[in-house]
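Shown here is one chain on its own, the form predicted alone, set out as structure tokens.
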Amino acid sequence: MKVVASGSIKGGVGKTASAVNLAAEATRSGARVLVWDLDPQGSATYLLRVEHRLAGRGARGLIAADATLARHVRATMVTGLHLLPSDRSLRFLDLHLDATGDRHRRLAELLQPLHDAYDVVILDCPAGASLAFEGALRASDVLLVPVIPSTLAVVTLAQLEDLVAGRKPRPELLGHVSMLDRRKPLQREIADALLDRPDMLRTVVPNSTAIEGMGPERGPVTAFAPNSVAARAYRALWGELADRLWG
């Protein structure tokens, strides 16, 4: 089982999109895949069109001593795409970490039994520098880090590459550019300068209408508009994303 977190400590970067995106692809190329909704906003759980609920004590129930993930896991809309939903209580997810005397590495030790029932796990973070961030970084072997074509996104990988480079285990660090505007030089400019890096994946994910059009169709962009140009980027990136996570 390969463990991918979806995260980045800034927000608004598609994070959300690139996890559930990449999951249906996934899904389609015959893996078995969970998603781990672990934002309190709690948007792939709708976008996944599955209830924001968490069985039994919320968050503090869902890594208690005596947990097991399994009994909080959805079917979803996409045929063998499974989910582990977000609610509200995961807003107060760090507090329940730090309480278990095993803050950093409670989501990785839960996530061992689900060992053999799926080959990928997308875990999708919460923005922002978290104990529920640390604890996906050590539970993953990517950290994959969507990256828009900006000076503060950019900034932000740097900070990310000095934040996973302390930790041990260590996950790969690999950015991918997002929400490319062709129309804008200055993105472009950046947006080749990344493409330069040998962290930063090369497939690029176009800010596109199909994306934004997630949320009312309530889908990943395969679901209703199979043939756009970002269905097309989801596909080409979960190909170098699934090179990576298996040679």
Given for the second form:
Amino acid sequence: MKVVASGSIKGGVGKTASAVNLAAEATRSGARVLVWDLDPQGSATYLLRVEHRLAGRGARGLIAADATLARHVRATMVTGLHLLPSDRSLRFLDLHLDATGDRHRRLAELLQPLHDAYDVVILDCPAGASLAFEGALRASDVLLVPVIPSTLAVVTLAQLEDLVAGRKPRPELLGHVSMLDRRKPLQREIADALLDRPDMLRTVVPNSTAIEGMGPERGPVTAFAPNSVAARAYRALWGELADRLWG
Amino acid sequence: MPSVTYGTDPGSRQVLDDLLHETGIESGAPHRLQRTRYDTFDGLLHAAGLRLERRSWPQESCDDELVLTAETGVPAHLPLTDPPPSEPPRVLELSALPAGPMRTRLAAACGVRVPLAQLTLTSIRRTGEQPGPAGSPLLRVHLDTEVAIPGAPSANRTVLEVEELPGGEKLARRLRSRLERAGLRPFAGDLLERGMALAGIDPKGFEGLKTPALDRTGPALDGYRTVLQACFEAMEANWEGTADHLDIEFLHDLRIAVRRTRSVLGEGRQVLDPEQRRHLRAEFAWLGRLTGPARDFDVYFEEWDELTGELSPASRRALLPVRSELALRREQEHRRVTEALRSERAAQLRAEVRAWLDRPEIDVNGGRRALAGLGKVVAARIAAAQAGVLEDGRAITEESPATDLHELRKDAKRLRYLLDSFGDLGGQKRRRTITRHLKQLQDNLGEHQDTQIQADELREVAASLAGHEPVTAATTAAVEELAQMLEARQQAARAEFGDRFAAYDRPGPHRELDKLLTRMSR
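Would you mind giving the form predicted together with the partner chain, to go alongside the form predicted alone above?
What follows is the whole complex; the chain from before opens it.
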């Protein structure tokens, strides 16, 4: 089982869009996939049409000593793609994690029993450098960082590199250009510079109306606009990521 | 997630429709569905707890898909974007699948074997779902009608499958209980597994050459024929797969059966009819000789990465023309095998053996000792073979030529085949212990001889390619480097031989063999 955290300190960069669309593509490529929506907003939960509610005692029960994640898992509209939904109580997840014996390892421990049931787990992380994000880093093989072509996003990428450096185990940090508007010269220039970096995947996800359409359509772009530029980009992005994970 | 499948009769169709309606699960539009189950010839996927099927919708324009189901966890789906073939392919080429977890899981389970189509069934399928509050499904129900299973008696089958999804456990339980109250009974496995059972296909697949149960006090001729029958069945089972070169294990298993047959015929003096024996020995020797080079090349390719693993990347690249030449020769050898297995001579041999094995015992001529007790006859053979191993092995010194080790290898093989074929007459556990000791000696002798053959072959190939593009001095140097590595392994095997033989030639293993022979001869 490979664990990919879709995360960034910065908000609004396309983390959930990446998590949901890559999960759908992973499923289409023959993987058994679980998305864990760690964001109390529950955007991935909404997009995958699952109730925004955890069974039992919410976030506290989710990470309790006797907890099993499997009881919270739900099927989605995408055959073969499962979701561990979000819940409003996740806004207190850091407090609950802090109260556990090993706050950084708890998420990894919870994922361990699912090892044989899934090939890929994608963690949709909330923005910010929280305890939950630390736990997600600890549990992950790859930290996938969507980077919008702006100066501040590039600064964030450098901060994430610092955050990851020196960790044991250390997730591989991979960025990808997200929400590129090719009409803007500065964005093109920054994207080109980003693509020269070895830790960036080659596929660029454009700023696209299809991605905006995920909200009203409530599904991954591949489900309602399979031939759109955005759907093709996520397909290629998953191909690159799969090569890194299994190639 | 668990699925429960119910077989129904035409009369219960109304009950089903009512139940589906009442439970709010609206059945979807009907689609003609074709499902083909794949597994390796020896059932490796089944053994790994996996089930692989290809689903096609012949009347629709959607992609076929592969579905891989494990005992636990969600089934994995892989759409196949190539244009769907008119018939499900006989062989599923794993290398043609995209890199990813499905290919990785299948490759890990199948090894060198390829998944082959086992059964194709068709049905008209309707699927209904019960959605949860936010729209995602909690429960899925499939209703298959007009189910057609080749090789099974035709019947107007209707099958219902309740697929429990995460979060829908209560709903599924409720529906199952209603179905059972309405008189429907679940059966083990799903429709494909049911189809396999109805068509008489064992999911365990071919289990290798089996050692048949023998009667040590019965006539030797009957015992020999029983072993030859088992060998012949294994040969027949692997014949077509070898001729079509589906994967390398078919040829391997065919050769094991041929070698065992030759051994039993060889040890059948005074038991089998002399004329018949002479003729069959000649024919099976032909088959053995014919298939040997192809198998050697298969092994070469299987071990290539390991063999060249210690070379530098530049040397490995320089060896590419040699590898291509070996691949060409391998193809030629496999073509020769295919032609031979499909030849008139082979067909005649198979027909003769089949007729001889089918003949009632009373009509079969035997040799002078045909009616002697099997145990006594075979014990004498094993004792003679063991004496040969000990005599030749003890005579080997540090100065002995490699051919002496080769002769000893042949002695050991003779003993091994006898033990494999008849050794259980003296007790299976004891036979296994003796075989384990013998195998350690055989591995050493095999390493000694095979590394020399491989080194010679490499040099011969390099010499035959010399002067041709793209062979360069670097290629010649890499071949020599590899050949020397193989010779170093050969020398190491030679240096180890003394200890290996001493481990075999000691009172413990001898006592075990004596006890085995005593029990056999009782």
